[in-house]
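For reference, the chain that follows is the form predicted on its own, supplied as structure tokens.
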Amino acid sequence: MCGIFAVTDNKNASKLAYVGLFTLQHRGQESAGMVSDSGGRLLYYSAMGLVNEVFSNEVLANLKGRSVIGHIRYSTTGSSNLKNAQPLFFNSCLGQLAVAHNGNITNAGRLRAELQKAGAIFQSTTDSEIIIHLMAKYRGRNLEETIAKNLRRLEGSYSFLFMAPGKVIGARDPNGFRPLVLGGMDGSHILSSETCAIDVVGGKTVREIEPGELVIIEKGKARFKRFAGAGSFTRCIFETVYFARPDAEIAGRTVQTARYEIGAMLAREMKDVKADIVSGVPDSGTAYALGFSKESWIAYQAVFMRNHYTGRSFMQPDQALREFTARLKLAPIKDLIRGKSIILIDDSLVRGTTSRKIIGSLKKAGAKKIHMAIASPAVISPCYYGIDTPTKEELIANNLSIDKIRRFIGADGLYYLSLESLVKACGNGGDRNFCTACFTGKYPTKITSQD
């Protein structure tokens, strides 16, 4: 899961892109990069680290130009190192070209092998580079036709930003797994993974890019072109459950509102469970707990001090770092916990190790009883569309019963939200266009390769 952002036709393009990427920092913390169009010549810069670490005033000043595309990375394919930082930049037979990608190409292994056999030399290990080599081999009459014909060769999930001199192109996969939103501001066009970044830079959201659609921005105008027929619209439900910022809008409502409603639905499904207080695992769990509290009339209380200078534990590149980050970022507030029966809500339970440590810390602080409530169904299947749950062996709900999971994490009770309630809340009561494969094992597309 990564973040992409573009702004065109603006004298402050690199500064606005900095703000946009900073707003999307929750989507990736490993590397950041930008490519700018400086009078028909592309300039690029990327480095490992957070947005505010990568882009100094000097770097931004050197990224001259009125159009910029940017990327922040959370790796799902390819190792975490500088050669995989994006946007990727090429001097190719197509001219100067840059690409930024959010998603996961499920037939990447097969396509990469075919291209290498034909002589392609890859400069990174990320699946994002495959589209550039396909474009070099299978060309159309112009850039957008070349992009369109080669996107049809890809399987899986993607939102792409392409930049060539004088042109920015956005693309969204035919299922709409990964988000891409168009905004506008005083003659400028903005493309972003989330609406909140458009808001923060002072723009207004125009609309989502539709599944299977290109948006071509050049000479101050945007035009749209379909490269694939509209399939089943299956946006990732985990965007609402965990990844997206609370002020982002998905399916006609903000993420915060959806999470609040999810918490209320969880309370209805747990109406017979009694406790002294309800609390959430910060930050996403807070909205769930507030919704639960209002519906259940059980008092809400924050039981953790959150250290905001740590990253998101789920998005760390290995399990040891996930566990260390989870311990570092949450400190129990002992006198609010001692002797209390607590309903503790988290967005999901994937591996179980973080929940075990959190519950252990509450019990050590004197909690009498912990009921663990999960604001989503049990995760039983890996995601091949851009979330880092690559094998069934890592998924505790695929291997253990609910009671065995409860015992493993040390809870006195364990409860999952039903899939029906989750979809209803995320879709504002009517929109059911979500991928729920991680909860059901039913994938909207064929899975050709996991390489």
Contents of the next structure:
Amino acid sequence: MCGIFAVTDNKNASKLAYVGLFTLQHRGQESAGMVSDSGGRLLYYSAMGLVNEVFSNEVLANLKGRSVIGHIRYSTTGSSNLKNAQPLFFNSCLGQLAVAHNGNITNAGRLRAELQKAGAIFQSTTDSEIIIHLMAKYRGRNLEETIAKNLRRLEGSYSFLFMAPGKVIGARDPNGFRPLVLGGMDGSHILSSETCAIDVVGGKTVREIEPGELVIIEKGKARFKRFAGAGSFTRCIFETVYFARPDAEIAGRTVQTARYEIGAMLAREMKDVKADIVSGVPDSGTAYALGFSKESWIAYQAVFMRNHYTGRSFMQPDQALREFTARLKLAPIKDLIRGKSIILIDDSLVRGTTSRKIIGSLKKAGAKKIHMAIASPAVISPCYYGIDTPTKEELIANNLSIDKIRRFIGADGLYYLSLESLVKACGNGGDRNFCTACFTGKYPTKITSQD
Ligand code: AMP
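Beyond the form predicted on its own, can we have the form predicted in complex with adenosine monophosphate (AMP)?
All chains and molecules follow, beginning with the one already shown.
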């Protein structure tokens, strides 16, 4: 997963982009970068690390200009190194050009092979670079036409930000898998992965970019253009389940509200399960547990002390590091746990390693019983659209029955939310469509080749 943020026509562009990216930090922690438009000349800077490690005051001051696009990266395609940090920047036959991408191009392998065969030399191993090579090869009458015709060659998920001198262009794939929202602030335009970053910089959300739509921001004005028909809008349901910040709004609902309701639905589905307290695995589990508590009348208790300085454990691509940071992250508060039977809620169960560790530490702290409740259905299929789920073989629900998973994680009970309830809560009861491929194995687009 990644986060993208752009701000135009503002004298503090790089500082605002810093605040925007900082707010989106939960979407990626490996690298960060910005490209600014300094009077028609693009300047760029990127480095490995967190936003506050990458951008010093000096770096921000050097990113001169009134428009900036920025990116924070968590790698799903291409390894974690500086060459793959974004925005990617090019001096091309189209002039100076930069691109920032959130998503995963599912026909990247084939497109890359075709382009390389025709002589293209790639500077990174990301799938994001493919669009630039396509654009250099298949040109239209102007930049937006060139972008539009080449986006149609891509399969999979993408929200893109492009920058060329005098222009910022945003694009969202025809299924709208990944989010992209337009905001405004005193004559400036903002594009962001999540509404919360628009709020934090002091802007107002205008609307989502539609699936298959381009927004062209030029000379202080935003224009919209379709590059693909309005196909089926299948936004990723995992954004609400896990990825997005609780104060972001998705499909007309604040994520926190949706999670609270999901928790209540889980309580309804688990009405026969008795416990002394209900708790959530911080941070995302907390809202679910509060909703569960309200519905079930089982008291909520925060049984973990979360260390906020470790980063998201799953975000470390290396397994050894992942295990180490997981141990650092959550410390059980023993007094609240000893002798208690606990309903413990987490947003998802993927490999089962997190639940196993957490239940182990609660049992060690004296818990009598742990009923593990998952605020989503069993993950049975890999995500090809940018969520870092492992291969089918590594997905525990694909290999073991519910009872065997329960035993593996060391729980006294294991419960998953039904897909029906999840979709209902995320879509505000309306007819919103979501991509639920990770829970059903039904992919809304064809999956041709992977990198
Ligand atoms: P696992 O330990 O493999 O079962 O993963 C489940 C845990 O990882 C849950 O606590 C989730 O909050 C978290 N999680 C699930 N999916 C992701 C993801 N794509 N990226 C980061 N964390 C995730």
